[in-house]
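Presented below, as structure tokens, is a lone chain in the form predicted on its own.
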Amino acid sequence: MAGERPLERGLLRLSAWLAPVMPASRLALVRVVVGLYACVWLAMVAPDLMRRSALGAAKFEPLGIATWSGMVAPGVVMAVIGVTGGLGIAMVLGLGHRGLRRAVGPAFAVGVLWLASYRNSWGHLSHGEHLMVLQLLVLAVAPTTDAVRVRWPGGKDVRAGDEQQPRESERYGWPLRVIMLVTVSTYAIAGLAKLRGAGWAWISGEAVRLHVGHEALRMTLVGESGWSLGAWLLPHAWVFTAAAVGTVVLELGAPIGLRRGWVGIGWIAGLWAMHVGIWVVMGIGFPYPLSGVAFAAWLPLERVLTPIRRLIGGRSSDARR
């Protein structure tokens, strides 16, 4: 028995560090930003979504879940547009009683996959939103709406037993360290498919000044018009291998993202930096993670709620007098 402590002890921190006690208001709040950021991520791309369900079946190259669905009219697409939409507002204000809200939360996270992958599905694959849609179907799970949310008429829920939930626990911290998990992973994944790709050799700095050189050639040959530093950086190579070194570090030191108070956010701070780099210089942006919703959970979002509870508080109290 005595044996059996240490592994005892090494299971409970394990434990402990899957599901921290987190409070409630933090995961409700990442639900109403990353829900947010999708409802108009889902209103940006709606029309180009349109035009590309009306190419024909030509051009369709199912992917994801819409490989189950294939190729349906446009008409569908709209449809389903629209409904995902307000299963979007719904989600983010936390509307219904209990049982409706956890229907909301997944219905929404499924319409929202099978609308990337269809938009996915038509000859041109756009990475931007996956980390969100990984995001959202975690969300989709977890207890988000115990706190934070509109409430019914009269100022109570129908099932009044979601008041007796605690304002801290376990079940409101695994989801947000699953989130971490998601992209912290991703990160990771993505260093090791540039050193697949290119081996070491991508770290010199060359792959990328090839691919800047590449774009801006195409886009002075065809006239497109684009801004970016790219070209005027191609004579200083140092400048594409430090940008490649950093990359490499931030994506392959992902895991170090997981680590608690300013390790963390300084991973997130050099993150956050390398995408505004790669979008200066190359003229791509990613804006999930450059708007900073994509770090959501890292951040102790529940301290704005203070200072806009003591602002309603005393509106309340100067209304009374």
Second form
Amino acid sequence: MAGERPLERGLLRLSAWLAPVMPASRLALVRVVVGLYACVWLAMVAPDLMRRSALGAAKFEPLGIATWSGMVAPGVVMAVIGVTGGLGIAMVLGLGHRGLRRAVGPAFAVGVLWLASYRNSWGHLSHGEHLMVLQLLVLAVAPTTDAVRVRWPGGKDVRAGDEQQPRESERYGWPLRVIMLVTVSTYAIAGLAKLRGAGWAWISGEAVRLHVGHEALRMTLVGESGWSLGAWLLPHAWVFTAAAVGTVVLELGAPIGLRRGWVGIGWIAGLWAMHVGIWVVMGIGFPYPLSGVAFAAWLPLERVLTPIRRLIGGRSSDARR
Amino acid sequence: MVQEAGATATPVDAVRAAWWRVVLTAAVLAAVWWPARPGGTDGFPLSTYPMFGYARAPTSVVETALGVDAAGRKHTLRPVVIVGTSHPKLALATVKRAVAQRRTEGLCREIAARAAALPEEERPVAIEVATETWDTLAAFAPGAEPQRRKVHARCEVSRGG
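What would the structure be for the form predicted together with the partner chain, rather than the form predicted on its own?
Next comes the full complex, and the chain you just saw is listed first.
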């Protein structure tokens, strides 16, 4: 674009980085994977959520948007679980007329946000659900259903308007980039918190060792002994020094995960390995990153479509395009 | 987050779309980073991610509830007995809050009622809600005992259950 001013040139360059051209099917598959994870999460936590709902007002300490709703009857929680679950299935499958489809994602994300907030409103804030909700909120307002969705058998083709959409566009790359930026930000914030809380002494490993010992003791005192390698590793101080250095480098360096190619993928693999280590040593599993779903935006998921199309005979709407 | 496809965009449209993208992305990132400002607080879904991010003392102070058998020996109780769910951290948080709010008598009775439903061989004769102080790194040595133990409440478990 000849004649652009330097500010405009810089802006366009930044915009092009923020919104790389990506296939519609990659964004759609991230919707499927994250949405499916959220549905499974909902099914897994529903019984626990119902039990917590019956704990009584004295134990209710509202967090997030649960502050606005306050404590509600267990029946209401059950109804929200049911409706949100239905919306989740619709989101994963990309069901509904075009206008309706656009409402399904936001409604599902808000439902999950409220349920996760409500679940964390009983005196213990778990940090295992933050990233799932943040990624879901980004996907909720993204054009994720332009590809890979189920069509009612023999139903009217409601996709006419969508046929004008390109198969690859920056409009599909932008939400993926935002998800990546949000993801690496959460790790960088966690790394920063360690240096703020304990200073550079944190990387000596002693703080980690004491945290591991403390967690192992706490779990043992509520009958959860034998749940991790933590107690067994406590006499080996060097293990914790290595773990602390690795953790801080990976977390503060998380933005390196935005680099293209193997450097970025390698860094993300390092973060995943860190979660495996935390799980094995401390018994604290963060299922969202451990499952790999947290890093789905990095992966060329669209490559799995060709073999899937061959398998199911091209029934998905994407296959017709 | 929906943008028009750029194939037919004019330069003016492209600059406008670029501004829109940059500003919205910056707004999302500002929200995510907002709790990390000095004095920011942890919350949901925006967090300071403080997990294990602070120095710990070499001693561990843990509020817990234990079962006592007929011989006076202490036994750990599972979360489902302590709080009614299987979540261990929720069990610990519940006991900690009860100690802080001086509501340990009520919690002790709740736990005793749940413990009364345990099979005979697992059923304690009493429940104690206590704060224990341990040497963290020595806590798993054979025969280790807490350095200090303060019992906040003790209640009997019904034998009828």
